[in-house]
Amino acid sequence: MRCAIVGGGLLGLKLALHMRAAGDDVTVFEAAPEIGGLAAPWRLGDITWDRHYHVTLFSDRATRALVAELGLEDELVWSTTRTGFYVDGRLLSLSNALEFALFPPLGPLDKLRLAATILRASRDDPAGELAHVPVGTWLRKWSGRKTYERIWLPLLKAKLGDAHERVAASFIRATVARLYAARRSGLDRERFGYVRGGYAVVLGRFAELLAGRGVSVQTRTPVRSVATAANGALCVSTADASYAFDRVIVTAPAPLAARLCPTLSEPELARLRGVEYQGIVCASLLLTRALSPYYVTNICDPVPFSAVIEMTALVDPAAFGGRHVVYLPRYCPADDPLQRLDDAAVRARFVDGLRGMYPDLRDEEILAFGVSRVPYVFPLPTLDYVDRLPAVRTSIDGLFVVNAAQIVDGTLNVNETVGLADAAVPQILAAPVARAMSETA
């Protein structure tokens, strides 16, 4: 069999594996000049790290298997973190019971309830129900009021925008339950690791793999529709060719997805074009210095970003010469005016709200800044969304979809996406293929 894969992020490598290991002769077409997709590394300044923040649980076993199969394990370092609040005006720890017990915005009662939220959404919810419940509403019902608005609604305005008010409260189900992994397999505290040297290792090794199995991956290509042909077969076209397939599998965000199978049914095109996205504006700095010693900040006062994650609060500045990456993470639709400011501005506005932080932070100490923006990044779990979901196998015999859209009981991350692409490929091999032209269209 031919197989094409559509798009060569993590997920759509991780398929290539399983397809070539199923005997098919697999092509990924990639339309950035690198793989990675969300996991890419890039230059920032002198170095080279990952374009987006990534971090590794002890628990993500998918993951962690991967690595393994890269001949990575023994590049992870484990570590733990300490996590940190901006709060009226002020930064705070809240990394240990201690702290929580002392968190100074919130009063004992209102602690207590935090602490109750904390503990339900960790549990399952093995009926669905909170698929079904706006997260405000639930979040108000055991937290109550005050605390709700204090804590919760900056963070989902933070990470959801104007959206929270749409979303389910199975959001915060599985944001909760991931971090609380490590204690359910008898841990006392979740481990955060990373693989030395970033995804630019990871992704290398990737590379290796795949062409000593005889995977073509073409970069630089990006695929312009996928149709079926008079004959049967399935035709990837690119700007130069169009290229005949047995499988073809789409792995770019559901909107897109739509757009490059225009002869979808109907129903299965409204699914795709009706998911909900946030999209991204990612600011990397390179620093003389570390701003706080925490490797989250989360923040509830009004600042132009949606938390400060530094990252060398977990990797040892020595990978960097002594200096210290952070990203600055602001979350918006592809519609966001944000999504369309230009670098200077993006960097004036950031590095304001970074100032209103911390104080003392000076121009010189700044030694390099980026900005990176994708306008699709995580698929909104919108109220009752699990009943619109688009599917993995299609009205086409041999095309399938397979992307973030369809991550139910989780948050977007590299585990969870590896665990996709693993769940995926038993519908795949199971589905009746395209009938397949003998040369090139």
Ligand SMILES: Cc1cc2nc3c(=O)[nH]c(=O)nc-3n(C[C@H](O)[C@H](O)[C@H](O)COP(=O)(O)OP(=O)(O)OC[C@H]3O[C@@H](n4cnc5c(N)ncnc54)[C@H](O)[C@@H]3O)c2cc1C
Contents of the next structure:
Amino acid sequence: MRCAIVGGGLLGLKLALHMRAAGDDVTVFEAAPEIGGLAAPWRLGDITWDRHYHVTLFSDRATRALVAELGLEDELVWSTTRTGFYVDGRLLSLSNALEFALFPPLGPLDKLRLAATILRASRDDPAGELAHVPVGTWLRKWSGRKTYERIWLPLLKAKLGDAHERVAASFIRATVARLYAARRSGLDRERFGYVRGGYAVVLGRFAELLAGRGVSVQTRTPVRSVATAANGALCVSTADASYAFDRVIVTAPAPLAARLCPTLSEPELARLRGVEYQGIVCASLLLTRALSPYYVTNICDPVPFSAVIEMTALVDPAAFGGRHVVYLPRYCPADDPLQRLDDAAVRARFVDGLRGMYPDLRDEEILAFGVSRVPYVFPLPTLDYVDRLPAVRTSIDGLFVVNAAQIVDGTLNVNETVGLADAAVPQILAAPVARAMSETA
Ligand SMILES: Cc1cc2nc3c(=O)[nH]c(=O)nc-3n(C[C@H](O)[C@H](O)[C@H](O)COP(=O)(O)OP(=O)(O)OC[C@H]3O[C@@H](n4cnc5c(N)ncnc54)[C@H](O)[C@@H]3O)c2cc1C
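For the form predicted in complex with this ligand instead of the form predicted on its own, what are the coordinates?
Next comes the full complex, and the chain you just saw is listed first.
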């Protein structure tokens, strides 16, 4: 079987490994100059590191299995990190039970209710009820109005923007469950890890493995359309050529998948187009010093970015010549004006916000500043979304769509992404393939 995979992100690459193992002759088409998608590295000043912040959790079994398959298990570095909160103009540590007990913005009763809410959210939801309850209603009910408005609402707005009003409580369940997964697996606290050298090393090894197994990876090759030709063959068209395949797996985000596959049925196209995505403008900074001891600083005050992520609270700064890497993500949809602001304007706005939090930060301490913009990062789990999931198998024989829009009850992370690939392959192998007329005759 000839199998094409559209998208050389981690999902497409993992699917390529599976399909090759099943005996297919596999070609991956990737639009960008490099494989890796959201996990790809870039240059920041004189260093190479992940374009977007990435950690692996100790409980991320699928990610760890992939890292082992790539022969990089010994390169995983584990650590526990601290968490900060910026609230009422103060930077507070919220990394253990004692700090939670002393957390000034909330009274003792509010804290008890907050702890009970988190515990409740970490439980399974076998009937899937939380997919049908607005997240705000659920959080107000269990945490109370004050905690909702002081803590939950700013955090929801930071990740979801105005869309938080349309999102289901399953979002909080999935977020909390991921952070509590370690405890279920017997660890007292979650451990965070990364592969020495970052995703550049993971992807470099991935490319070698795929090449060694005979998978063809075509970078700088955006696919323009996937459609059934008059003779029944499934054709992948790029700017230069058109190729026939027996199976095509599209891993691009749902609205792009709809554009790529115009001959899908109207209900299929409507479902793909109807998936609402959150995007991101994510700044990376190379600094001469640390800002704080926290890996994540959650922000409850009005600041132009959603959080501060200090990669070098996890990665030894020696890896960057003693310097520090910090991310300032701002989650916003594709049509947000921030997505069109140039780098200089983003820098001015973000550095101004950063100085509000760390007033002694000086310009000369910022050695490099990079801006990444992505219109479609993760699908929003809006109310009743589980009833509108796009299917893997389409009405066109041999054409499949696998992407983050099919994550149920989870957040977007590499573990879920690898899990999507693992789950989709049996369905793909069991489904009919495309057949050109001359082959079926
Ligand atoms: C800010 C941020 C922080 C994150 N933090 C973490 C973390 O800490 N831990 C973690 O585990 N995960 C994290 N993730 C999530 C992780 O990056 C994703 O789970 C994973 O990379 C998704 O892979 P994918 O292949 O599904 O999608 P993508 O990476 O989006 O890949 C899709 C690919 O398809 C290509 N494509 C699209 N259209 C076409 C076309 N027409 N022709 C050819 N190619 C096309 C794109 O160029 C892209 O390379 C984070 C993501 C972001 C954005």
